[in-house]
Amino acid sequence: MGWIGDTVDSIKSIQIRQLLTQAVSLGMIVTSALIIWKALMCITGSESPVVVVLSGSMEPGFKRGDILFLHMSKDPIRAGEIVVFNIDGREIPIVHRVIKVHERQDTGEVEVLTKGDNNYGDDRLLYAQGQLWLQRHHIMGRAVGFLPYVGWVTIIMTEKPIIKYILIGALGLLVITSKD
């Protein structure tokens, strides 16, 4: 029958104890990944310690598919820093450079204006309707390091979901059919 027939026979012959062992192992892997992610959130002070650059707006510094490592400290944000921010009403974070910092005299609040290195104008057109500056709560973190091209895996799986489902299915079959 070939490989598919052998796989089906293997699935049929799995015992309950083996299936439970595989499920517990998978659960431990997922739980470990979540614990590591939460620990990174606590260490970096960022709600998302790692992000993928999704556009070419920061070229030549950062290219589409680069992974950025973020850190958010209490230090004031300065012009020239690269920050990742969320905009009200948009789900996808944006990676751009701070070009102006504005401190309100009455409240002491710091507001920033950003721009992509590869863009002609500032980001005010990207901000929410009527918003001219970003406040601190919009900023997820400052870029402190990057890994080039590694984020392409995420981009491909997001843009072509069939690849994600094939990969998940293949990994599931591998887990189910593997023998200890």
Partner chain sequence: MASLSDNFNSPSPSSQIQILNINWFQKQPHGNDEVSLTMNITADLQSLFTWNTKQVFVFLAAEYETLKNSLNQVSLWDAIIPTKEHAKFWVQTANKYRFVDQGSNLRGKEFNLTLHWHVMPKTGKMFVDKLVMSGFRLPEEYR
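To test you: the structure above is the form predicted on its own. What is the structure of the form predicted in complex with the partner chain?
What follows is just the one chain, with no partners and no other molecules.
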């Protein structure tokens, strides 16, 4: 009966080795993606170098599902720039245009008011209670370029998470069943 034990052992060791190889490959893919993302963050100087447009408030310029490329330089914020900002207490960043700028003589600090091109009123309704202006620290980046439609993948995966699981499942299956 010893040789049955030996065969089982050798089969198990092959499977474990294959499994480990697959796990490492998967790990490498995920790590490379992370490295690319972090590098983009460094290059563009923005916490979030790419965002997906989620609402219609900047139509017809930007539509839901478009991707915006962001860049944050030390240049002062000026009227007309399209900025991405966070409101304290809200997780989802907003992409709107700056319509008013007041820059202080003494500190150089700036107070801005934003508005979506397609909205009737300015963003004061969106700001936190009692907040009248945005400051530089609220702003994550300026939109400098864009690609249409590409962001729909992210929107679909967020709004219908089942698709995300199917996708990850399929990817996992692909990695496991591929022989290299």
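Positions refer to the first chain, counted from 1. Predicted model only: the values in this text are computed from it and were never measured. Rigid core (definition): largest C-alpha set, two forms, superposition within 1.5 Å.
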For Glu91, decide whether the Cα shift between these two forms is 2 Å or greater, given a superposition on the rigid core.
no
Taking the rigid core as the reference frame, is the Cα of Arg78 displaced by 2 Å or more between these two forms?
no
